[in-house]
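Presented below, as structure tokens, is a lone chain in the form predicted alone.
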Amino acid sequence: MRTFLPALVMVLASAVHAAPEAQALLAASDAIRNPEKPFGLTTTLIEYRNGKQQETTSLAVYSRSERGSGQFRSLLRFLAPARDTGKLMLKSGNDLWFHDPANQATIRISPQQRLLGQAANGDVVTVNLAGDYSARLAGEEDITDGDRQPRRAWRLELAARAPDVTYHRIEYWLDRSNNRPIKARFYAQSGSLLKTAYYRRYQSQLGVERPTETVIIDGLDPNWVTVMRFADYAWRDVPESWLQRDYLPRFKPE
């Protein structure tokens, strides 16, 4: 007895203290990002090139995740540059496709062509990134985040579980006490940074805290800067069609 109630008391610590599962983390910030029902929003983005602005880009985002897999199939409709304007970009699954009402071209692109910036095709598309990766916690540190205010965060290695997701690693900070992401840095295949992207600005939409604004960084110049902007978070319904390949050319918005 006497070797045993001490044995006991250290396992009764380690449970106490356990780490948190990382997949489980990486699904709670899913789910701060990502309302859980069919919704729309208008995603902004713009280009800073030594502090200066460059070019904007306005996207009506309508999406809504698969039963079972979690997944979202998104369809995003280019508001601006009038240039743009009524073109269609679709994800379904891990595929994307552009569509050009000017041509009724419909072509399969990348996830990680670039649309504007910094910000890749797969960065302005809903992702469920615990269906996408799997992840590895690798610690707690002391952070600063956006606002250059220090957080105390779960530090995550997300590792791509196919080869056609936007990015072939992350690592992933979210605030230790509520799982809100904070900062992530993307990386290639290669092993070099691509960028650094900060979640900032959280308010409330459709009943949680969420991030309004992500600055992503360029992973070589960091004076090439481009700031995502979230808003007009809607309840919506996504009709079926709206993501089917086929349907783009006839697309109305309502």
The other form holds:
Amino acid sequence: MRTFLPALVMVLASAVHAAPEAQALLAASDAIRNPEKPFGLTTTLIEYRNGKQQETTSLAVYSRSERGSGQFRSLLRFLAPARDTGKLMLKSGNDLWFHDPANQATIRISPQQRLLGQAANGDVVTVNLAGDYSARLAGEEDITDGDRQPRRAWRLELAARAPDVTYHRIEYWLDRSNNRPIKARFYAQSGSLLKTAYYRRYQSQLGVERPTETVIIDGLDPNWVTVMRFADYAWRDVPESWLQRDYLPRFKPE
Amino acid sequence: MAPRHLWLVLLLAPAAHAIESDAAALQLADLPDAPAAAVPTRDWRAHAELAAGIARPRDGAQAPDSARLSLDAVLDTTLAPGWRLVLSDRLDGWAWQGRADRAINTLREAYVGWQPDASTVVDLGRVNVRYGAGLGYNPTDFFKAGALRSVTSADPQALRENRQGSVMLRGQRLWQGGALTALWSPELADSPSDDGFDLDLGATNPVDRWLLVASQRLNDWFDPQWLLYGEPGSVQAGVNWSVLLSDALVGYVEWAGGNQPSLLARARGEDDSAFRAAYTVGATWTTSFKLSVSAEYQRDNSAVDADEWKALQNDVRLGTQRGSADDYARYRQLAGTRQALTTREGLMLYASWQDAGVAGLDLAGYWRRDLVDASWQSWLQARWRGRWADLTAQWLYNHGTALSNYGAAPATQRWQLALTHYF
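Next block, the form predicted in complex with its partner chain, ref. the form predicted alone:
In what comes next, the whole complex appears, and the chain from above leads the way.
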């Protein structure tokens, strides 16, 4: 009994202070980044190389979660620079289509090809990680967030469920008090760091405090920094029938 | 520092560097000069391009140097809820060294669209309809015939940009994962016009034509697009299918076939209709350093085979046998107008490299080989994306015997320098 009682106490204590289920934490953080109903927003991507501002890209994003899988399907429309105005990218998982209104060409592109443009960073945001990754709670850490504030954070290790994803593994830090994403590191299958992202400047958007800025640092070249700003959050009617190749030449934004 | 602590420093150095670079990146994002708001949505786009080209003529051919000013504008606006107006036009002002100057206007699109609900669309007017999974040759692009009016670049993408649509009535019905499109394009004129400001309906609407296009997504890898096309005396079926083979590899196939005359019979005004098919099969592979490479095999059974091609060439070499020395010229002209393959088989390698070693510099190029007569063409382009304008340098090289597919081009080499400003 002398040995049983402390063991029982420990079991009960751990039950009371049980670490939350990692997958549930991940889903909760997805809900903070992504509204649950079809929505639209504008993303401005400002690129810096060696501290010098480069080209700025603006995209209108229309997004909705797919019935069943919960995975986001997004339509991205270029607003700037002027040479790219009107170009479209449709993304539904690894099903990616690019449409150029100048030549009416609609072509399938690979996830690797998608990384050619700045738009690649756009879908780091509108993606439901809980759908594609298995989460494991790797511990608690004190970290500095993107606004330079100290935060007590859960550290999640995300492993890709399918082999054909761009980011094979993700380290993900969530605010322990409210599950807000603070920081993420995206890794390739080779183990090399592809991107580091800081989610910051939380503001109330569509009824929830959401990050309105993401700072992305290239893993291979830390002097390559992309700042993404999100504005014009709005509930949007994005019919399922629009999110397909054959509608791209007809897409007309409101 | 004590040597015994050196290992600790070495161990922590990468982490310290990462933290420093993260802090520097966050400081950059704090800069007040970075734009905070998105640009407003607008319903037009336009650009102007100033270009100069020089050519090295083939022996005995004429290929004058040229200068060009192009104005290109597109308006896509909402007239009323559910009603849309699309106007797309391009004006090319050409000047050829010491010979002539000319303005060519291309009204690419001018149509009114009506969308009574989210799943139904009806368009009426001149519409640029384009289908095809292929990169350099598109057998299912049935409305490409007569579409080219002013060729400003050998780039396959530019050839698709500077083309005029056909006048048609088009309807589309969409559902989740699928769509059905039907269109009818009537005969409006008999022959193409040389007038630079003509609507050129004789080129785009020479006969009554119709097209049905259906697609239904069945699963992640099988969602082809099926086509059925008809014109007087010919009905053709077609399919476009592209599939993701790996994280970096996309494969595609495009096929069209049906009862139709050969290209040579068309050129001669004869009818030898039989079942003939054309197809393109290829793949695009993208590296982690932004280089994309495509390889494509192209075949058209309507085009001349090796024996027919030699016979056509021999007619020119030997004079007027069969009274058909002009067959070669007529055949080539028709192949060009229809954007068809000149001979039965071709191969194309295409590469594009974004931010090629330097941010803002894009390189592109292709190598096309005629597999029937072994002539080939190569094209290279360097584009510098500037803040106010793009600077583009292009080089085109044709190689082959005098009457071969590519060797017969008036210029063996062409260079072009262009400055493009986007409004």
